[in-house]
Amino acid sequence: MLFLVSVTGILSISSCKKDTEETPVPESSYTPTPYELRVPTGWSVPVIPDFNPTTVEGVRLGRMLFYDNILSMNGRSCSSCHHPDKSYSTPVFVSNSGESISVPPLINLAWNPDFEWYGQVPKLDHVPLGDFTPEFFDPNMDTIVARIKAHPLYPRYYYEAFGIKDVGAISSDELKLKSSYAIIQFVRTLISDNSKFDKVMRHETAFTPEEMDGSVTFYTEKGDCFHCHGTPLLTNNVITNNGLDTVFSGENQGYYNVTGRPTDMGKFSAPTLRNIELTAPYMHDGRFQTLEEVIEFYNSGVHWSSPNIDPIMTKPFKEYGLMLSDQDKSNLIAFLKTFTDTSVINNPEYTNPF
């Protein structure tokens, strides 16, 4: 899944055009051009696969297919699950088994070691085919390629970003392969370092005196936020458990879901806090509504007895909650929401080009 869900499909766009026309492909060879992937100032620079290099045409091709509709059977496109005004991601998906999944933000994945909330896909380039599944797309790939093949774009963007003559000629894993590689081309784009905290930290703007004192209690043990969620990605990309139940099942085993291990009982990935005013409810279920709420089970809920809690969560002093007074949440809250970045999601690079 493409973070990965796929849901409620909302685009009609471009799969009912000309279905009785196939559009040429130039006979002549063509190299796409290498795409440079911005790297905001003092991070590091992402590793990029050499199975999939971001190129210009690869993007193009993958910015039109997370927001078309093309390639399901029942009007999803990515964009169903990952809504631009919620930081590309979407409030709460449930599964055909009932569970409840908070969709995280497709922001800054780039720099991502793993995915999926308990990390089980090692490769990014890989997520989306997680929705070739009729859970989510519910394709048929004999009408998929007919689609594109009558689609007045599309057969030479397939050819421009990846030499495809005829989509076609090649197998349907290898159209779901390639298609996937495309739209995480697109996906890697989506970078996030303009919040108020980066102009803070760029020396162009300064926090209030509530914001400064949120960021005492984020960035020391007061809080110990930064624990798992350091700057600048505002997440440590760590596979924990954060003390959210004492009993486990189903999605709620987290990265045992994955190992099997009893050691990995109730090990989520830390999301990024980027956004993170934008992305409600919160954890991997979408538990908690609010912030407020989010900032109060760390202040007062976490189940100490939880198997394999992570040893950050048990500090000496902490066995009776971090004793946070009204003031100082409320000062949290408002240091977290100078991480909101409205830029990335009116970026006109990363709209609906439709």
Given for the second form:
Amino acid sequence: MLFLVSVTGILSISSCKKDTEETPVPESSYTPTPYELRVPTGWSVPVIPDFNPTTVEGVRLGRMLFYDNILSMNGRSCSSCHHPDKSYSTPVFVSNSGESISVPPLINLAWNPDFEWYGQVPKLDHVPLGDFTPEFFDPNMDTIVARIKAHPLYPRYYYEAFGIKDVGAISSDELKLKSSYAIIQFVRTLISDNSKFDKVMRHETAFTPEEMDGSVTFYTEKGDCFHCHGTPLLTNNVITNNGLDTVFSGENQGYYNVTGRPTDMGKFSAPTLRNIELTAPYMHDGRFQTLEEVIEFYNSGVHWSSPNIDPIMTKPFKEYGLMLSDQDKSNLIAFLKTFTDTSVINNPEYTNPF
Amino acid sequence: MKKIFISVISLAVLLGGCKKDSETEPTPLTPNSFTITISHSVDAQSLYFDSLMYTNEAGYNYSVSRVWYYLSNLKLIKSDSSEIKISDYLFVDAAQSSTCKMNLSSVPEGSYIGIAYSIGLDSSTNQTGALPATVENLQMEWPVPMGGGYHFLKFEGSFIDSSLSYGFTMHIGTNTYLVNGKAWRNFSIGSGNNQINLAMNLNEWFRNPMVYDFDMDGNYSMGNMMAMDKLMKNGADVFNIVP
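Switch from the form predicted alone, shown above, to the form predicted in complex with its partner chain and output its structure.
Below, the chain from earlier opens the complete complex, with every other chain and molecule after it.
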């Protein structure tokens, strides 16, 4: 706490100094520069809505807001729960209602069609709006506007990204929206495509025999991981019930909470397995602490009688599980660890700019 | 100016046609728009997802959770049995109406007695990476360790057997199991807009020529050559043409 106060003090001092040196909002015209999102070979076209095109200026603003606690009253920033070294996730968030929620990683989201564990937010650009609540940022918009206006850089950055000449002259809802848009423009640039798995696909290196064996388990009926975790993104973006539970309540009702359809009870979005080594614990509620526990669940713990369970999960002759040997399991985990991409963590374009 | 341009093109086409007529077989190829809509049902019932309201030939009550497939090699069949290819491939997700429509612009005028189709992709296309990297194509990939290419069909749901609910996943892939079928009805294509509906009856996957029984044949066709063979053969008449 003391540390935070000290930092704020320094920022205040430096802001006073800078204020006198530069004009916050220049008279130049508002002409944001389009940001060309890199599309790795073999990936589909990313989903970028017309209402929030990615621009160099928007990404710059979004990156600052992502790491800055200027939008909150409690010292939090996006990066408080989305740590780069954990693939922009955090182990577990405990909600006000006391339920544990595994925080999804923020990588390759430009290719996702739905967001959060049960697809409750249809547009990525609106996801950060959920942080402007007492549970997350606990914002006081008057204070936030005053902070931004007094900042040496933000007034110019908001102008150059969105043409906003005075953040105090727009509604607080508009300010939240544009801040969300900027944050998401930055998040869309967080692309993970340089894991060992990717390098093998590009013929730059080769799997070890153990990893190769694990990949066969992954991509054949033996382990049958690929039906939900296929494509270069390692998710097919299905919202489905993988047989975790038979009885549901609260957050565990999953997609049912969005649609109200009984047939959607217990369905969750299949997450990407990219950087899965870094994002423990696992499942939407973080119930499994290790990859070993996850594999053992699929090997022997699936609840066949779960209502609306994905048909893929109920194979005949698999009543007693996948029957993977200990070697199969450890090889599969060796393969899963080839999805780890440290370059997305250490990329200087993504790190804390402060 | 635009009208003049179109007239010139038309004239050129006509001249081209006349010239060819005198040299080879008659080919009165006047481009006409042809819209094919695709619908899905289970016998006389409309398709509603995740609803245990259907019964197949073997007597199982079942629901449908997914119907994804490639419809390819559409050919118009003339009365002399000759065929005119009119399309390459279309990815169809029965739950997304936007995928259940094909607009063709250069379809030859004439009278036809049916449409030939494939469900799946021919061998030149059925190779990993051969199709554009769209979301749906990536989702349909058939893993390289199992031969590569793409799933031809993903037909999934649940069924009741002795009061217990089980899933079924009818997946078809690999070149051997390309479904080739025909749908019969007299129709003609004239100038202007033309439209027909190809209606898939999902119950046809489970009958004719062979009854598909989840219990006997397997409720999971992947890695099961006998099951995929049966589905391939049954798939030859899953479509009807509805004017």
